[in-house]
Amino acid sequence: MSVQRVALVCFHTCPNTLVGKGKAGGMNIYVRQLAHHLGAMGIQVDIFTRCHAGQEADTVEADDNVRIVHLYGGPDSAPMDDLVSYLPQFADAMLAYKESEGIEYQVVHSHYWLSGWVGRKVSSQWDVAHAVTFHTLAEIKKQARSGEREHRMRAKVEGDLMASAQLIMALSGQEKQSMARLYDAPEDRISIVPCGVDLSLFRPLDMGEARRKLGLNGERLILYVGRIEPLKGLDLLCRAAAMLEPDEPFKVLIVGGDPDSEEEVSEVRNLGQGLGIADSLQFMGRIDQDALPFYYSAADVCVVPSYYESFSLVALEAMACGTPVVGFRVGGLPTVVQHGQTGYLHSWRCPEPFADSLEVLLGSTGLKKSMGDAGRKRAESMGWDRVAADVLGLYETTMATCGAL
């Protein structure tokens, strides 16, 4: 029997939420793009997520063969730590929805540990395969940066899911190794499926034209894109920027953040003030996805200074736009960035070598172009259509291997 209908569980954040708002980030893009491309292949996809402010309806026809089903999962204002208490109610609503619709799913694919709790329950009730993609893992985050706080149940739930799921999808080889080492996950049920990139949206644009559109001048331009939170390493970026050649003007464009991150933005501003680079930091706030290619193309270099990145869509988007990347050898970044070819990755979290790599790229037009061209070529092998085809193949293999559960 082939896969005809899939239930994607994305409990805590709707895939249609604007990226950069609240907890919406790479996972939202992943779920949205995976559903779109599965739908384009003729697979019926239902995405189950919480009700939220501003939703169009309980069930939204999001794309060809793709629906977003909003079910109650606690008040929209509920903090992340409180969402666990609403998981049983959400799972029961999923079960009731399937019965009311009179439909059958062949696979349940959960995204993040909260969704995994729900996915395990409903897949067991429906006697179908359960696939899980974690996107981030508690034990890796705690090792990456001291002081990271996670829900007390998270690591245990993640371990239980790895022990029970028929298919575990890791975003990189390092994540697979960490699952086996930190959670004793069965490696024979872990498959590596990297994220993808929208190659039609993220493509090289003329730098001069992009800068004119954004109202930027000829200063050297360093770009950061992402949420503004301690795990993203903006403190180290500021310290590295403060070491750049003072006679050569530069700007650090910080794209991301919303009213929920005002405290973190203030901390970065204060750090920049103390380092004497406050005038070089420019906070752009949240930018629509359609506008991001102009920022990537306008930049001399894109930075990913995170303590931990399960994959880093930002790095891949930048490369697709022909922009070299400087980051750290953490998480899935080595899967994306080829050190010395499409950018630079550093093993130690020191601002000095990070600043050195920035100086090298900012000072060499030829190197920027060669690395940018190599980055685009690398990105062209990682389109979302290929990712969706690989995921569908894993669904089919898992069903054939497991049979009836």
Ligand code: UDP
Contents of the next structure:
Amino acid sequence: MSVQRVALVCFHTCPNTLVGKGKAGGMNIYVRQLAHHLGAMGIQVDIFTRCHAGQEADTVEADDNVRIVHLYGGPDSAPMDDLVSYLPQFADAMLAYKESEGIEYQVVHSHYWLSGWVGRKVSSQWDVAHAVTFHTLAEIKKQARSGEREHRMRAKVEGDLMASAQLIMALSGQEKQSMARLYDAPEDRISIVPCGVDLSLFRPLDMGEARRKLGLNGERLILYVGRIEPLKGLDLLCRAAAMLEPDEPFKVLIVGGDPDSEEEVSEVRNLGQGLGIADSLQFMGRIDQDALPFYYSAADVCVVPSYYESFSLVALEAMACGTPVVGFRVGGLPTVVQHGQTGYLHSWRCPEPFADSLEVLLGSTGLKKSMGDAGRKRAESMGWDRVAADVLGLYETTMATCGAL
Ligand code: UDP
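Next, give the form predicted in complex with uridine-5'-diphosphate (UDP), keeping in mind that what was shown is the form predicted alone.
Shown next: the complete complex, the earlier chain at its head.
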């Protein structure tokens, strides 16, 4: 039997939520793109997520062959730590939904540990394969940055999922290794499937035109794109920016977060003030993906100063737009950025070498162009259609290996 219908579980955040602030980021994009491309291949996809502000318990046709099924999973305002208590209720609602629709799923694919708890329960009731993509893992985050606090059940649930899921998808070889090392995960059930990029949206645009469109002038431009949280390492970005040659004007554009309400944004602003670079930092708030190619193309360099990234869609999007990336050799970043060819990745978390790399790129149009061209070339083999085809192949293989469970 081949895969005809798949249930994607994306419990805590609707894939259609505006990304770039709060908890909505790469995972939302991943689920949206995977569903879109599976749907385009004729697979029926139901994405199960919580109701949220402005969205009652209801099923929405999201794309060809793709529905988003909103079920009650606690009040919209519930803090992340409280969501665990709504998991059983949500799983029961999923079971009831399938009964009422009279349909069969061949695979349940869960995203993040909360969804994994739900996916494990429903897949065992339905006797079908359970696939899990964690996106981030508690033990890796704790190792990457002291100060990361996680729900007390998270690491245990992640370990249980690795022991029970028929298919575990890692976003990089590094993530696979960490799963085996930190969770004793069975390596034969872990497959590496890197993320993708929308190559028709993220493409190189003329830098001058992009800058004009954004109302920017000719100064040196460093771009950060992403949610604003401590793990993203904007502290180091500020410290590195404060070391740049002061006689050459520069701007650090910070895209993402909510400058009006997020405490994390205020902390970065305050740090910038303390370091004397407040005038060089420009907080843009979250920007729709459709407009991001202008930002990537306007920038001389895109920075990913994170303590940890399981993949970094932002790095790949920047490369697809022909912009070099500077970051650290952490998590999945070396899978995306080729050090010395499409950007620079540093092994030590110090602002000086990071600032040196920025100076090198800001000071050489030729280097920026050759690294940018190499980045686009590399990105061209990483479209989401390839990701979806690989994932579908893994669903099929897992079903064949496990038999009809
Ligand atoms: N993003 C966006 N608008 C913003 C900031 C970020 O659309 O204002 C998107 C960005 O294009 C990328 C995703 O959010 O696709 C972030 O994914 P990434 O893997 O870099 O980080 P994560 O959120 O998974 O930590």
